[in-house]
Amino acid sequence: MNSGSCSSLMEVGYDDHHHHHGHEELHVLAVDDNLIDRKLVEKLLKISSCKVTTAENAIRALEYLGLGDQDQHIDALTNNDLKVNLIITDYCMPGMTGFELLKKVKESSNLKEVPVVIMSSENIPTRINKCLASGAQMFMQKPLKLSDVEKLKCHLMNCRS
């Protein structure tokens, strides 16, 4: 069973430089309010070897990005450490949506190049359409499957190859 250019990511034996890129293991921030639904994600994002930071809601995930109230001090932290590659995130949320963090992300001129991939239980073309309009990535249904994070992956790597 090979599906293309993404197997051959697997046959990298595991030395401790994460391949030679650099930035071969994504850094993934995984937002979402339901602590099985985040478990879900980060397990799978694990599977596919990414680094995977998780947050319970929009604003967490703000403050993580170093867009939260006090944006200005950790600006610098954002660009260095904390390089986020990816963002998954629940598009029902309380306090903030996904898609609200998305128009956020989209907005900061740090981050505005960091995909963001947004997921919901409930598939409402009016709503994936939104979010796709306001710059994301990708639209996924809940619950994820492994095979959704691995051509999520595939589909990021292609992009900045």
Contents of the next structure:
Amino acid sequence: MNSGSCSSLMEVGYDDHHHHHGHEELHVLAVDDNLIDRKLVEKLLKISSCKVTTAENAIRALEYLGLGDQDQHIDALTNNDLKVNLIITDYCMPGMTGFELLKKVKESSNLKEVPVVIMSSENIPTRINKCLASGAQMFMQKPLKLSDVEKLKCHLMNCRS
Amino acid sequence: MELVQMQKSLQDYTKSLFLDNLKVEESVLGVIQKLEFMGVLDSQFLQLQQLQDESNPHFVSQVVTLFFQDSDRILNDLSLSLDQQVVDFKKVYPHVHQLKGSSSSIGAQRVKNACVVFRSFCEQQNVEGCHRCLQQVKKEYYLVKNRLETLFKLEQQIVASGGMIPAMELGF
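Condition change, the form predicted alone to the form predicted together with its partner chain:
Starting with the chain above, the whole complex follows.
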């Protein structure tokens, strides 16, 4: 299966400061209210060697990230398995939108460094600019293709090292 | 039927799902009628096929089956919502949006395009327009459902005969 040239970037572990990054898998939290889109983004990310957790709405996503209701607090930060390296979210969702989720993440002292990617089927410049201005890493047009995810991974890997 | 013939049939059938109908009509066409000049599927379906391999050989049919289940439910809800004395567009619109999204994600382009038209009638709160759109969406949906079910049957026949599904070759 073609996982793109980025998989070779994963194996290069050493940087100038001799910190060994090892074979780290990106852990992605994918948020989308559409079942088919969730399945698709999950498969696209898994094929690109990411660990994937999906959420069907922004509230569930916030709970998973430890920003939800106090009663359902999951400490996503001390448990290494749960540490999220990237959030990819649909823009149009009932209840809280992806844009509102983006803002909550960026307002959090713990999570503001986590890159957030917004997906949308609508190509609306004001929407795109609004998201980028509020700290979104990227805006991606739906439906997603394999090449979109490969580009995203390369972009993120370059940012990390 | 010989394996080679079945494989050729599958290829021809699959191609036909993507190709536009090139017949030219003299009369002025409405937006909805233009749908008949585009393929039932677009290149997004090919993207789905690229995600399928030996480790998950049924990915496409699994996602498509989910699409059918989800869409059956949505179309049912839409029929009920539009049959009300007073149509609640706040209910109708999200259903149409959802169907537009999922049909787009699997490459069912005629369903998606029919939903785009449906959505604008929703925005205009045009009940009669919405009724007509629902009929069109249903028509396109049953068409793509029928075609995909046939496609999967052809594939199953080939696999059952011990053959391989031939790779799609299209100039997308």
